[in-house]
Amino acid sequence: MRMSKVGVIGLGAMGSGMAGSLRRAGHEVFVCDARPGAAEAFARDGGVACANPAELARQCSAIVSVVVNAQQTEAVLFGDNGAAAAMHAGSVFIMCSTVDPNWSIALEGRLEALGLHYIDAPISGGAAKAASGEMTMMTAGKPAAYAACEGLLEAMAAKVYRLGATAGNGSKVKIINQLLAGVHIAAAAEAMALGLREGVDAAALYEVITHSAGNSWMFENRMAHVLKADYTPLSAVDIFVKDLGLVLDTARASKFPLPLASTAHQMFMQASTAGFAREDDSAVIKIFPGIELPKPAV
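Single chain structure for the sequence just listed, the form predicted together with a further copy of the same chain:
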């Protein structure tokens, strides 16, 4: 495998794991992060801390962007000390955020105009899988863009789906996954809330559902948080306010109705405005009145 000089911008829960995977695979890794000290902390075990995206871009042939949303990606590329103007012609920008697919499609064109390659590459799997290199990437891009980052995607992800020969389908599949994830979390909360309202033991309900046709990945994962009364945000309520919003924006652009996604979005907004915005997304269950949720073990 060819060894690359690769930059990772954004060292949050996902980005730091992905940068670590690239380092383990033997690539020379350049990192930067808006939070002071984050890049230096990473570089202590190998790699080069950079002060800003431009400084990073000058030293790399590929950049992996793992920031929160499209707005931050715009800043990383086109803001003060942005990467776009500093990237070498023929290098590649790998965009891992969850964004409006139409924005991602447009970004491919904007970068091509600068002589840069682009991979639409949202990620899934959570921090633990990012750290172990076992996460999933939902990618789309032109053949030349894939050629420009040969071996890099596979170094970060156990499963690299190639979903299209131009940008767009990676982000489309990602937001469809978020549609399901969001509806399933809200449905899990609604089902658990009804069980509590009806006097069913929460642990028994969890045991039965996780062994029945009503199960979902999200029910199994998130209702464990509710049973422990642990609303420490692994993924926060406001992430689904954002992601279901992206889903609805995308569908609205072609006037396509999404009855369940719009209902779930309302539930997350209700939870957010009621004061649970930064709690774990399973805290959407707190919108249900007239029930007593499980309490933390003493």
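Show the other one: the form predicted alone, since we just had the form predicted together with a further copy of the same chain.
Single chain only below; no partners, no other molecules.
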């Protein structure tokens, strides 16, 4: 693997793990985060903390952006002290957020006009897999862009799917993944809520379902949070308000019906407006009336 200077912008649950994977692979990792102290905390174990995206961009041949949405990506690239104007010609920008596929397609053209390469590279797998380098990347980009980040994607992910020779298909596949993820969390919450309403022991229900045909990865993962009454956000309710909104926007453009995604989106919207916006997405279970949720262990 060719060693290089790599920048990671956004050190949240996924970004910090990805930066750590790059560091373990021997790359010199430059980091930047909007939260005071986050970059410095990462750099204490190796790496370089940067004050803003422009400072980071001047020192790197590749930038991995792991911020929340398109708006934040715009700020990273084109805002005050943005990366785009500071990147060297021929550098590559790897965009890992969940965004409107059409926005991602347009971004490729905007960066090409500046002499920069672009990889549309949404991610999935959760914080634990990001930290261990075992997550999934859904990528699309031009051959020259892949050549510019040779080895970097594989350093961060166990599965790197190349889905198209131009940007767009990476984001489209991620949108479809988020449709399933959101629906599965909503269905898991509904099932657990019904069990609680009917007086079934929550731990017993979890044990049975996770060893039966009705199980899903989201039921097993998210309902464990409910059993512990731990709604610390690894992925917040509002993430699925956003992501399922993108799913519906994508389908609406071609008048394609998505009845399950629409219902799940309404459930997350209800949870958000009820005050649970920043809690873990499993908090969607709190919208169901007449149930007593598990309490934290004393």
